[in-house]
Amino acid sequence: MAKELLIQALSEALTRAQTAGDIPENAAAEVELQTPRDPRHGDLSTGLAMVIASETGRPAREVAETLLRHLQLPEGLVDDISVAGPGFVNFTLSAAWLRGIVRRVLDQGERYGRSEVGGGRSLLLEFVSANPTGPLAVVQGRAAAVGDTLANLFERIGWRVSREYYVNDATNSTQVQRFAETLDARYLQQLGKDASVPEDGYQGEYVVDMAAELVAAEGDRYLEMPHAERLTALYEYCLRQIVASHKRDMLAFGVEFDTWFMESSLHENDEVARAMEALKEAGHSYEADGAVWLRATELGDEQDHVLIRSDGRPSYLAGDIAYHKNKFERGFDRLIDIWGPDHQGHVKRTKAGVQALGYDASRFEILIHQIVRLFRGSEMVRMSKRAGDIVPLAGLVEDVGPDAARFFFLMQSMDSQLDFDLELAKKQANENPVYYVQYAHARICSILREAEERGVRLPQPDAVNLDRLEAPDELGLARKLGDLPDEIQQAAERCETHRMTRCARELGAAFHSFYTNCRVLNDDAELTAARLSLVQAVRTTLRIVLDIIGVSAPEKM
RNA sequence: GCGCCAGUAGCUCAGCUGGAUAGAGCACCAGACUUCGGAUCUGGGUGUCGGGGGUUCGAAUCCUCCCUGGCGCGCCA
């Protein structure tokens, strides 16, 4: 807000200076403002004069002074402007402006930080999309936390967001068949028959449990079926259970999808066949070695990829291309997929497929998050669905709770791998930063409760004299509240969800510091009212941030 | 061999569309409350920002080469 106003004023100043001939016309610099690390350098700072100086060969400080002569700022925005160092122009926001932020938060309430930059455009966000061959693992939690938070962020800035989960349930897929064979073996074993899990099958114990449940529910009625038929029947039964468990796990984690998209529906509706036909007509596929290939090399990939196997079954890629065609046909303005790091190699070929169908690839982004490594103490836990060592997400959520789990997953950039120590997360749950932030919220609620008990009336926004807020901690806190709208927008536009946890912690820190130094309920009624207003604004802001990352804001802890 | 990600304080990581003296949390040490919740606050950092070269007023940030680690490179998904 303040940033936009300053950028505009600076741009106008530059134009005026150029019109007046004080700065050469050819100096075309874009105005950028940053928050200086050192608070002595003000609240906002620009290196504009230095850029112009290097373009025109004039001394930077002189250019800065020239800019300032032409600068006309909105009334009451800035207290101090200075030219510093090699030619920085530093601005210090006025106390009145900072108090205005508090008033704005009180006025806007939950709507604070919302914007319409998205313009009501539609976004399909696909994430998690784990194979239906077992329970959701801890890694999926990272995708879920990031995806859901990103969806919240985009909704905040005016996009219409749809959350989608893609279920790879195509029964002709090799992995599903492998899984079905494993299930079959476990089923037979449950019924006392001699059978063994195929070598490339799923070794995990959870398949044994599934088979046991199957027997408990359905008995031996599949036993007499022909082998192929039994495989299908067993799998279809378990598919329902698995998808249901995924839905349950996601819900327990606080994530609700708008659609669960079944890959099988693409095959049943001939959408895969139609997509393949379209690729062929567009000249982007060819036959070789009895298979049909995507000419991905012509669209930026290193190699071509099989679309239809020589036995006639479509590949995973074929289904995925048809799936993304379907997404575009549903009319979304923008698609974002969040994938795990093992799918990194699929980015180029999927984009190539989308492009080959004639869709605008710039409307389709694929974000890759890095792995989650699990530790029990110092021992690393190997995770592989087929090897069977799954650490289920549901167990983690039960252990540390959805709040701590989500916060933890969101604390670092999705580009870096995440080490999750299960013991530490359990044992030292109290030290998890999520509590620091939640405690700030609970403390505020406690103050407000206390005020009520003492019969202190909560101030009417119009009647409060916010001028009484003048301590550094008070104004610093207000400044933090003012950062939120820009933070939300940046986090959404750059798809950087970890910015929100940082934002939450900084907000909490600013509040805790304020709390220590400024007594809210005091003998001065006017000051008490002003501080109660500030505290209410902080509560609103904290709730917004916590809501975005999907963490609860408890009133008591 | 090729591709993607990472390499920053003892540990875990921010900072990366170039800005001033490179930050936070944890751990460790020392302090702070007769009053609103001590799950708090305050103070304490000698870091080859993996290494070399380049670009420029200015590089952790951009380019390039190299080193190390993770992940991927299938007519699996």
Contents of the next structure:
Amino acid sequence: MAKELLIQALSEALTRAQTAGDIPENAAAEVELQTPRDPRHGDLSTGLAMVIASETGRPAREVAETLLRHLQLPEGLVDDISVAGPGFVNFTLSAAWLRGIVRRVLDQGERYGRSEVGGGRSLLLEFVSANPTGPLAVVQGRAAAVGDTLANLFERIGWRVSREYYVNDATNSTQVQRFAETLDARYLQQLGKDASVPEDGYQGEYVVDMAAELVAAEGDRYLEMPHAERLTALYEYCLRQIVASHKRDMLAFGVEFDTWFMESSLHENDEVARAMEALKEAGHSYEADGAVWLRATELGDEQDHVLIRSDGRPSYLAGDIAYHKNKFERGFDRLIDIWGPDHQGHVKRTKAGVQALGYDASRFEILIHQIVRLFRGSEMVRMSKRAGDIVPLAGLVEDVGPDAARFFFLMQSMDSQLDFDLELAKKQANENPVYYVQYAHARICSILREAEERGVRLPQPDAVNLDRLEAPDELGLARKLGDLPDEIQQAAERCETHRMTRCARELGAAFHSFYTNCRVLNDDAELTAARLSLVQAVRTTLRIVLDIIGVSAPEKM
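Any chance you could show the form predicted alone after that form predicted in complex with the RNA?
This part shows the chain on its own.
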């Protein structure tokens, strides 16, 4: 709220300065505010003057002083404004304004930080979307944590969000074919037949387990089928088992999808064929070397790409284009896909295909998350022998719990590699960030229970004298509460889910500092009431942040 008011006031000051001729009218700059690392530099800071100075050739400090002459701030918002360094303008919020944040949290409760910026527009968020050829891997857990948190963020700023899981089950997929051949070999081996797993097949022991379960359930009834028919039948049986296991894994991880969309339905309903025809009619495809190609180079890609192979089979890209055509036809205002690191090369071609169908490219965004490496202290965890080339997500969740898994997956920007320390995630100590944050919430609950046991009634928000909050740790804590609305909006609009774990950690640290230096329950009844109100506001805000990232807020630890 304070940041929004300051940005608006600075924008208006720039306009007034330009109207007065004090700053050239062609000096355009977006107003941005940051939180200084050093608290001595105030609560918020802007480099607007330096940007304008670079465009006009005037000294930045002179531009800053000019802006301040035209600046009109809401009464009571700031206590101090200063120009520092090469031209930063620093603002220190007033104590009265910070106390008002506490009252706002108490009044709004769970609604604090919500907004209607999205205006009720619809968003389809597709994430995880693993091939149905084995258990979900740890890297897909990162996609799940990021996707679900991003959905929560967009919902809090007024979007209508639908979560979707895309099941890559088309029988013409190379991966699916290799899995079916591997499963067939393992099935025959279970029945005492001589069979070999293809060299490029799936080596994990989980396929052996699936074949054994298949024999236990179905016996040898597939044995006499023609080879191709048996491949299809075996895969269809185990497809149901794998998708069911993916659903269980996601529920155990706290993620529920509105839709599980089957890739095969696009082929069964001729949607792929219709999409290819639409590209042809629009002049965005052509035939060469017996195949059909997308004119992707005309739409920003470095090369054209095959849509229909020379043997008549649609490529993976053809299915992807048809799938996104289906999404737009369902009427969503915006689409966001979250893909794994191995799909980086597919981004431009998919966006080119969507654009070729005539859809607005600005309504469609693809986010890439990077790999996850597991460590136990300083030692990297090797891949699971039973799973072949993956580390199962279910094993990680069983080892460290869903709270720690989700929190750790979200601690870094999705576009950076994540090193996940299993031992740290399980520690019941302050160096474990999720424990540190959850302990702050549990400690607040303990304070409130103790107050109740002592017969100290929790004050009503409109009856408490918050002017008693004047210590640096009290006001610093209130300042952190005030960051939340802007952090939620920025995290959603920039798709930066890691901002939420940072927000939780900073709020937890501010509370622990306050708890160390300010006794909540004391002999001064009015001060006790003010501090109880403050910790209630912190509890509410912590619960909001933890709810957004899908982590529990325990009342006892």
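No experiment lies behind these values; they were computed from the predicted model shown. Residue numbers count along the first chain shown, from 1. Rigid core (definition): largest C-alpha set, two forms, superposition within 1.5 Å.
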#### Entry: CA of Arg505, rigid core aligned, shift of 2 Å or more between these two forms
no
### Query
Would you say Ile548 moves between these two forms, meaning its CA shifts by 2 Å or more once the core is fitted?
no
### Query
With the core lined up, does the C-alpha of Cys518 move 2 Å or more between these two forms?
no
